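Consider the single chain below, provided in structure tokens and representing the form predicted alone.
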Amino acid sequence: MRADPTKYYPLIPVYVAYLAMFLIGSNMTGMWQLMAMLAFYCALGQAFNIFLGMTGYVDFGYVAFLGVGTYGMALGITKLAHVEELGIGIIIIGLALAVVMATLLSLAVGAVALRLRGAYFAIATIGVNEGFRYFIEGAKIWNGSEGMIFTAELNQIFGRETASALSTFWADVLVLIIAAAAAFVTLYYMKSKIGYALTALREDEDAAKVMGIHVTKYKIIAFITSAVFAGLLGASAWALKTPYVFPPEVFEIHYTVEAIIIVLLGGAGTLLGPLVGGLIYGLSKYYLSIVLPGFQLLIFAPIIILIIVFFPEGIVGMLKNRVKGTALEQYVL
């Protein structure tokens, strides 16, 4: 049987938006950093939505996966900087280490935390994030609380000019690629057996078990996938963008809170939702900090509450209902 190309139509608005962000940033003076920030929030939402949106479980320790991804890239660069033959390959090794470390951590966390539900799961994941951070600092792993600075190693490997371009341009391009890849995986899961199983357990986990669905297996699949993208995001948006790792920053829980807000704003469990939520959150945060410096959080909090109250299914959830039965329905998921 031939694959149905229409099932990929929902990716079109997502990819058009990411392409527009790249073109605006690269062609309009002074816009690159804003577009880079928006790309990060969209990528964070896309990655987090794979688990929260599809299972309904809220992982408050999600930032730990970004943190270990950052360490993966840092370790790859610092430990292999002397191998001149690697060249750009050292970045690939760093990304691979980020994937491996995020996967191992997600397996360790998932083996315990995914046995819990609701608030118990959320509390357990908070403990994992904080515990892992203090374990690194207390046991002085990877330089402990001193962190790791590898600007010199990047300059040594690529030269000052290329290293600067890597941090100011290519790291952000990589974030856009990660966001696009996360969107593709999300759509693939939605249209496959995995997505149907995750939808069933999100709606009623006990009923899904009765129907013969191995809910633990599918929760772990979504958990690991989401963690891997978080690790890649940490390796690119943090390690390459700002060539240092400092535990209190890379394990800061407010990044998890931002991910939750983005997903809920756009629409949990939707493909377009993290993109819409990331754009709304990023633009609001940026411009409110300019117009009302010092008061942006005070103003932004009630705005978020109002949106969530009036659009409980998120902006895209509301939009899906509006375009149902129209030609636009196949593009909004």
Given for the second form:
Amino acid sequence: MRADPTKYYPLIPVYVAYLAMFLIGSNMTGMWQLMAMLAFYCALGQAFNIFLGMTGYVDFGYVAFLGVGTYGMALGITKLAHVEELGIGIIIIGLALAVVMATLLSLAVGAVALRLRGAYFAIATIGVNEGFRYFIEGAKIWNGSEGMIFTAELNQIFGRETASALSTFWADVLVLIIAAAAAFVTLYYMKSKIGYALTALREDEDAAKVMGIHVTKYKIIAFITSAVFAGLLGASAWALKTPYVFPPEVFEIHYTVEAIIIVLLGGAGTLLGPLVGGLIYGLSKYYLSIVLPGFQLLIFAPIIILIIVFFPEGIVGMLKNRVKGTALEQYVL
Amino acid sequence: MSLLKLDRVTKRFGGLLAVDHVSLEIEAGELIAIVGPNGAGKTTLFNIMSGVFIPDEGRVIFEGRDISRLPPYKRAPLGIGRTFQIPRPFSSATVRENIAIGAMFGTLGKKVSVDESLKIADRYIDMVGLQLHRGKAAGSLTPVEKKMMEIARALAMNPKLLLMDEAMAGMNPKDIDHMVAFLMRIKDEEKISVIAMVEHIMRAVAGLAERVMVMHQGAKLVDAATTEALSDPRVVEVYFGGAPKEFKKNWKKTNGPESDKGTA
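Can you switch from the form predicted alone and show the form predicted together with its partner chain instead?
What follows is the entire complex, opening with the chain shown before.
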């Protein structure tokens, strides 16, 4: 793309927020875990938004991409732990495996399900995560239902201290980097033909086709991109942070629902939305679990209803309309 | 070689014969109107031309190439643009973005960048007179503005053939005259062929088209020069359920026994 710096201004508030999260976490005692949780939710929203927000299609099986990403990292570490000269390269191989596995799964799911429209697509994807979980358990691949624990391998490769820093610090930094990268890709898509094609098909798929847009191609592009970030997120936030993986935990539909809430709350299809949604969701979940333990999930239902009634375009969607015509306009997207 | 040729195309929906062996040819630079009452099969015929439906029988030939089975997104880059009966804007996008989408994926396709497409969009915004609405969400326009935006979006595709589905329904006579003048102008300026579909606004047909095809119950009833077609008693009958006897007699006298030449 030709250099036009104003195009990238909307990234400024996003990156300032991620930097602030990093600084607060690393400088204030006791804040790192909270910031890590918020970063995870922001990254989850940012990744899912590329598909849900930009195409308007709801993928209920989305968590499966995080799941296979987690397995990618787990497999990389356990299978290659004996190759000593790899060093830090093993993490890169793990991330690459996560990307490859998420891509393959998204191609398989997308090739079938993306031929369906709207609600039919959503229904078709509901079983993907559960199906994959039972496949792993039933076929006994990758240790089946016993899962994989690779704390020992990490300690063996990096030594106890580095391995510990890896899971308590670097994994979270990686999550922040993934969130930032997903935000960049979102903006890049928005400003390119891909974004225009996705807007068109989200608004009216038949009209988009008649305008010359190969809708299936663009849906698959968004789907794979979104899945790749989910895979990376699983590999870092789940595999590196907690060095084990059990099928029932990583294919839990609960995370898909959280991702949907974050995207809709912040503003589907906006750049800033997943960040705002992730922060609000993460913070309220955190404080509700302290103030009213056990109620945090119950309270979300009324909150979601309120959002849908009062801010159907999400918080950032509403904000965008407010700042239209002001100097802030070019920073809010 | 004609630009678009329909060769006995037929489309059935279950037992309903929506389009019945219709043939039609349009030359480059020609402007024709397809008229017919509600349910005559005009929209189905349009959908066959733009690729929304695949014909059950017959062929669609564009610039000598058989495109009968080509999906719509492959027809647009060849040069077929269309508007819809009920406007279908990409509501959340701005007027400028909507029109730019036309430029991005039309015949210019890979040749234009996003920035160039937005510049092209500006040109068509000026042409259809939507300057004041450039940055507005397309969904917030009035119905007439949406129609103008759709025309601009289709023109930005830089088509060779523009299919206009009921472009003037719901407009007042002043708007219709304005639109007719506009269509005549762009046809010459942009050097494109136009097939306009009109249900019953004869004011528009008379002012617009050199040639008219009248459809009735899926079949082609008349395909003739405009004045001739509109005074054909069969056409009058389709619209009014029977022409007055006087009318028929006079018409026979002036047109003579060859009056059946338009029959399909």
